[in-house]
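Taking the form predicted alone, here's one chain by itself in structure tokens.
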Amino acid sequence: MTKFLIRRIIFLVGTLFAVSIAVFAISELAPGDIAVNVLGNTITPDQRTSFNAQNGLDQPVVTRYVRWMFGSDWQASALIGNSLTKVYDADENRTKWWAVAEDNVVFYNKTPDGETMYRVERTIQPDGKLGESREIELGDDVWTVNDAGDKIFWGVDEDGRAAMWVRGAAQEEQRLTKAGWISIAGAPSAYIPLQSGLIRGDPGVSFITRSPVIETLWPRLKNTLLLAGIAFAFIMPLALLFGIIAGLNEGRGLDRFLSITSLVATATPEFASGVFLIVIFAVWLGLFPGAVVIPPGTSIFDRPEMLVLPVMTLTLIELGYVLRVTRASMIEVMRANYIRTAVLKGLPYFRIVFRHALRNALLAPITVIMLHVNWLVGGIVVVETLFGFPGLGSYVLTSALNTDIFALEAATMVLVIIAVLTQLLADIIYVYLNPRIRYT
């Protein structure tokens, strides 16, 4: 059994790596210009070029994949000569990268004229906040000469990127502020966007919110897991119970009623059944809210009644699939020769069902259940959009519409990881239910 699970885990890790390449490649090949989507279609060629350079979008695709998957802080730290860390900046209301000095001091670099380099230091206070800034002028010895004979300096710029300045290059950076576009003198000639990499939980910074993707993705994932978990707790026991009942009453009125009802509920699209439930329970009866509204600083648990209609919609859609598969599996098992033998021996009916038939009848529904876990987590875009639920599905949709590739890639990989883990769980359950496959 141990060898079986090790082989499965190795296979799943390889699957994740292959899928990560596919996800990244699809995002790169997707139509649309990120600079135009983020900054608007009125940007000039210089503004577009500056934006692409600042965010590393002008670098080779292999370089960008390595940075996305394995990070770039290790490369930048070697060039700068200081370790790097992420610290929350209350002045800008976001977390960004800083170079680390001694005694809990972090800093970034700047040069207003491209000739004199400055270091702006801030102390990390015991509460984790940054203290007052202090500006220090650096000497000429901080510049080094590269192979091309240029004097260069590697540091962290004001926006939290690793940057290379070329002395006397007179570079200008185009930056969009609340007051409009401004041109900043003394800009770097090359950038390395800093991130720890997907395997360390840092898939990058959102182009739309300008905050780390993980900070916006994690709350959405928790909301979706909550909704999917509640729906799963209702759907699967009911589906298995009704499927077993239908299978044990094959051809009778109860079997036909359960089969037809579940088929109608499943065949009805979720947007139709969701609207139907909203009209009845929210508009006519006024029993439950018709939308999920979560003000800032509050929790879904403050008003759990908001989850009733989304859970009911998911239940109507999902119930029929598992019910019908369980019914068919139960019918097949009850017709098996060993069940007939047990009946002829005079064993009690319910003992035959629960001791001999039920375990084998559950083998087929397990795959369906695990696949529907994936759907509940990642495929409920329509339900989340219909009810205004702030979950992962609507997050993926918004990221795709705005070409926010780091957010889209991270959310997609989360869904892939969930799919892989649920399949591994299905393999483990198979091993438990059917000992014959433990060593195959």
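Keep in mind that what you see is a predicted model, and the values were worked out from it rather than measured. Residue numbers count along the first chain shown, from 1. Rigid core here is just the name for the largest C-alpha set that superposes within 1.5 Å across the two forms. First, how it differs from the form predicted in complex with its partner chain.
- Lys151: CA moves less than 2 Å between the two forms after rigid-core fitting.
- With a cut-off of 2 Å and the rigid core superposed, Phe281 has a Cα displacement that reaches or exceeds the cut-off between the two forms.
- Val142 shows a C-alpha shift below 2 Å between the two forms [criterion: core-superposed Cα displacement of 2 Å].
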The other form holds:
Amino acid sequence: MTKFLIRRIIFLVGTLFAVSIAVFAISELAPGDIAVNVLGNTITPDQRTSFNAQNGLDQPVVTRYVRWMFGSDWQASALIGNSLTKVYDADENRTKWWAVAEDNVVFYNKTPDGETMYRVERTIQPDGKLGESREIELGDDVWTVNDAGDKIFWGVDEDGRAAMWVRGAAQEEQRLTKAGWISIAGAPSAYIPLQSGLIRGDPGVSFITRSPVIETLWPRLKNTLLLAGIAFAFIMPLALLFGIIAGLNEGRGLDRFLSITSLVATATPEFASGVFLIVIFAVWLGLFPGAVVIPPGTSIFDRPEMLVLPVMTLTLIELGYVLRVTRASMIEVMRANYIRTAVLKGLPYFRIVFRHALRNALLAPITVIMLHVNWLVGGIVVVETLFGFPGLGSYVLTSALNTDIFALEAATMVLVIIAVLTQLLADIIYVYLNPRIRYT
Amino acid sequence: MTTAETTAGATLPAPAASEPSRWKKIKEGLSFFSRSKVALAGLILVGFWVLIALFADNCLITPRCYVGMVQGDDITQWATSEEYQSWLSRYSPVEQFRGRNREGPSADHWLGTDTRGRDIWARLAHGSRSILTLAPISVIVALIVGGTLGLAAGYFGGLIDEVMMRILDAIISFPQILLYLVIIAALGASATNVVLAITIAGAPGIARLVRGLALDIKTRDYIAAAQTRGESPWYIMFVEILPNARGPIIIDSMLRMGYAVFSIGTLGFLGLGLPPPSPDWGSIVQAGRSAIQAGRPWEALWGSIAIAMVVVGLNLIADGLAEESQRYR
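Can you now output the form predicted in complex with its partner chain? The one shown was the form predicted alone.
Then the entire complex follows, led off by the chain already shown.
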């Protein structure tokens, strides 16, 4: 069992890496320019080059993948010679990277003219806030000579990127601010955008919203897990119950009715059944709200009736599939020889069903339910979009539509990890429930 | 059950000396629908929309209309041309009736009008075309790709099989909707990309199925005979194995056809389908969604019903087929 688990986990990690490469490749190599997409199609070539350099988009794909997956701070840290850290700046209301000078003192570098380097230091106060800034002029000896003979300096710039300044190069930086495009003198010649990498839980900073993806992703994930969890809690018992009833009444009217109804319910796309439910329950009967609106400062729990229709839609689509598997499994078990023996022995019918048949009949549906999480993910994207539910599904869709690649990649990876983990769980449960199977 | 068994027994092909005529084959195929009520219901649902798609306008007798369809999803060019005549659709799908926005069903407009005052019935009738052509095309392309991969993996075995199946397993472990989203978001929304996305998502499943069948069939004597004759592996795969594996593949394709319609509709609903003004069913639902809460649910409602009809119909046919094949076993 341990051996099987280890092999499965190694395979799982391999799959996840393959998936991450695929996701990255598809979304990054796609036609279309991120700079144009973010800044609009009126930008000049200069502005685009500057944007690409600042965000590391001018680098080869492999470099960008490594930075996205494993982070870039360790590369930059080696060049700068100081360790780097993320600090929340209350003034700017954002978290950015700083170089660490000594205990509780962080700094960034700047140069007004490309000749004199300055270090701007700030102290981290005990309450986590940043203290007053203090400018220190650095001497000539901070410049080092590189292979090409240029005098260079690696540091962290004002925006929290690792940057390389070249002495005497009158580099300009194009930057879009609230006041429009400005060009800043004394800008670095090369940049490494800092991130600690997906593997360490940092999927990067969104190009569109300019805030770390993890901050927007996490609350969405919690909402989605809540929705899916509630739906699961309804689907499981209902589908198993109806499946067993249908299986026990094989060929009779009740079975026909349950089978056909569940087929129709499962075949109907989520958005169609969702529209039917909204029209019936929200518009005509006015029983439940047809959309999920969560004003800031409130939670879903303040108005739980908003969840009724989304959960119902998910239940409809998932119910049929599990029901049919349970039914088929129940029919098969009831035809087995040991059930016939139990019947001939004169055991009461309910005892046969509950003590003898049920355990074996539930084997198939339970694993199928776990394997069906992939399908549930699809349902969640559609249902969340239809009802305006602020979850991971609608997050994936909006980031795909806006080509917000870091957000799209992160959300995709989270959903794939969930899917793959449940598949592993299904395997383990299957082995546990079925003593005839022993993986080695 | 008992009646079904007796009829099934009666129609078992008798050992005839000559090949049955084509007419007889068709008749046998149709008699399947009279045996299975479920399949018949499915046939009616799908057949309705096939008829509508064929006779929505005079496209069948006007070759020029195909050019517009092939060149892009721009239906305006064809629907505003002089040759255009509405048949079953009653109105042009792009004609806007002024001042009649978002009306409910009436004698003039059987299903009502949409946000721009276009006749919903005309839009649905024309929209049936794209969905009823794209779904079979994408399933056939997925069948060709997946079938070839599965046959090769199953027949050759060994390292090819192992590597191929690991890769396909990885694709299968990927939620399909994400595959669609990532592909369409990266490549843009168009008919070709919809087919591409459905092929990539569907081919691994088909490959798995075909591989399983090929593994079983390649142990038969007639394969050994063909190998002794010195036939090439590709001949054996496509001429000996594939025709003998057709039963499960046909049932699977029927299910996949339903799923392809499902997916095309979903893509349209998510705003990733055929670009406007194409009367894509999913996009119709998407456009009408915001008006539901305002008490004008017609556009979204009819669009949903149309898609549900086709998907449910295809699934019912597949279900009937599956039941039928189990009966013979």
